[in-house]
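One chain comes next, on its own, written out as structure tokens in the form predicted on its own.
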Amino acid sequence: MSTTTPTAITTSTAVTTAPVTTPSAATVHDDECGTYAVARDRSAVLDALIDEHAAEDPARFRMLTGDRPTGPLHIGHYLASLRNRVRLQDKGVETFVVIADFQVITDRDSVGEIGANVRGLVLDYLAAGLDPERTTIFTHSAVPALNQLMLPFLSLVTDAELRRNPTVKDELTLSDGRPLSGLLLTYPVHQAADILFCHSRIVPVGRDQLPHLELTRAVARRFNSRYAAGHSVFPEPEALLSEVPLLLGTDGTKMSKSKGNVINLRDTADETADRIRAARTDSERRITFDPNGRPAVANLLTIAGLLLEEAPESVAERIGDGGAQALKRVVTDAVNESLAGHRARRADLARDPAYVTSVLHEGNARANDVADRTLATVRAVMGMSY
């Protein structure tokens, strides 16, 4: 596997420095929308470049993505990220997938059933079509050199920058006075280490994750400037934005494993039917796609549309006056039919635990090789090769 810094992807825009002013709320909103519009346009260009060049130059589009092993993957993961990972892998993108086991304890007191959760993630990755010959699947805790990168990276960010990060701010708001752990505060820097250790050039993200990636880009830029005399030791990774809208859970609130409002990929067909049957809708008989006025109904239509490769408006029109019962039947059939192959492959893989273990061992070995080389470069650049 190549560990050299890939050729730059020429999609970035120039950055200018402006006088510091105190923005109004409207200005902040406009700035956020403008930033997202730029990121969306850049992402479209990047996707086109992948289509054209990834097969001939995989390292140019090296990608890092991953999950925290806090429980089973659900349909939100499948629609928003897992299918896209397989798509990019199959286009030739050199892919790294981190199972972020150390990050489990950023916002909880224990790791829980982490061994089973890690194996469950690997089963779903393989069942979905990730190929361990082309995709490096590894765990945080098995790659010490990756985690050592946090030390120099922490020297490049301020306490204020970390506290402004949306994830950290949200956790502080929800903490009810619980002290903020050092690991949670530095969570964005840990993510930067994940991305930069393998010189990742693209990172699939949703809109809410753009601030994380911007901090990673700042860390790369500052390291190159402060420690490498302006030489590009680390590239500034680009965002590949998901086209899948934010999906709600079956109760109409944010989809969350901890809330139990999800449809797990490993669920049986009957379990799936039970979860969807209990999903929140409304009392209107005619089914229409109205995300603002009828968010719960629109969410179910969106899930069905994504799986059927059909516009949610078209799904709604087909159901018509069938009401919530007909809607839930359509969604149940769409989920169960779309996931039938995945679930069958997962069950077959689960009968061979030695193979699942070997996938992790081989992925960890490859990730360690890359991380060791990167850390050696960092030490050399910083004058710490003793």
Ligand code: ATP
Contents of the next structure:
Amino acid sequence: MSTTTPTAITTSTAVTTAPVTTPSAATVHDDECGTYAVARDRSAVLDALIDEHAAEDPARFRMLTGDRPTGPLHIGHYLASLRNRVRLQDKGVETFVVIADFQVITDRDSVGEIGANVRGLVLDYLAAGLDPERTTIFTHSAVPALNQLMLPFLSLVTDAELRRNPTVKDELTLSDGRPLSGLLLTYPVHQAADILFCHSRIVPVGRDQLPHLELTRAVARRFNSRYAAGHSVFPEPEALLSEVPLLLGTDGTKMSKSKGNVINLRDTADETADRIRAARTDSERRITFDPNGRPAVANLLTIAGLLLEEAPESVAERIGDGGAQALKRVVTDAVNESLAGHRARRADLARDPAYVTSVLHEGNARANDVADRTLATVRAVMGMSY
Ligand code: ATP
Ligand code: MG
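What about the form predicted together with this ligand, after the form predicted on its own?
Let us now look at the entire complex, which starts with that chain.
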């Protein structure tokens, strides 16, 4: 087992060679609530550290992200998360991507088309540029030792703590009056197992997920102090905040793969045009970027701006008095042109299902190696090696 004391990325050797002054890791670690401003500053520091050191020491910045296989990925996933994963992988960050198949049943009665959904996610990952040689893509149901970590982790949290988790509360609100299942209540702990089994140091999150990551950090801290005599069996991972706002779907609510309001990565150019044509806007001819006053128009400008690498205000300026029709044309062209390569690669990959299977098998085997070692350490420090 590791005998080092718990350290954060800035206090590790990566930083000895590249000192950073503000803000210190301690600022983040001492602040249980993790205010947005501090997390924002800390993410900027992390980004700079990654630029400088990831290539020479990939494990120091090991990153875990993932998705639930509840349906096809949409442009919200592409812009807020998938592109960023590829960017970090290409900088040398050691990347793990969990397909969280057990978490599909946190808020629904059946797993649905789980096999097809899992394979669809893999196709989008590969088409976007995730490289299975460098990135471990795995399904957590295939990694028993990861799931077993949930048992000691559950002993480290209270039910009151779980009940006040804002993410759990939000998910419960979205699930249309369903009673709170034990899995939904405890899924932040399951997520802690996803993050900690591979000792990841970085977890890209949206602003709303900061409290979630705080729980993982608490689990790591409490495990180390309660069961490992203060040794750093688990590092406390840090949030890397996404710059991308939550994109709205064509109905004006959060774009979500469980709703019919998405522009899917796998859609054809014609399907994309149809979906965008049906998107909600307003009747004002002059196009302006006003997220509070005109959220639907601002959302379309944001999508175009992110894809064209242009400020949304400047996209609005170009469209001027063209109205919603011109705006939708600009967005449709931006989506279809930006995604043409992705879609062509995805279609090619889809012709080789055996390859997709081999990527999953390989990723699951690697994740199992890592999880088995972590569980062996956990059992050893807990005196359970018989
Ligand atoms: P579901 O409807 O099944 O909950 P979803 O579309 O909300 O699916 P998730 O798998 O829950 O997708 O989300 C995974 C991650 O994808 C989120 O944490 C977030 O980072 C990102 N994401 C999802 N939807 C959006 C969106 N509309 N805008 C920006 N990012 C998004
Ligand atoms: Mg969701």
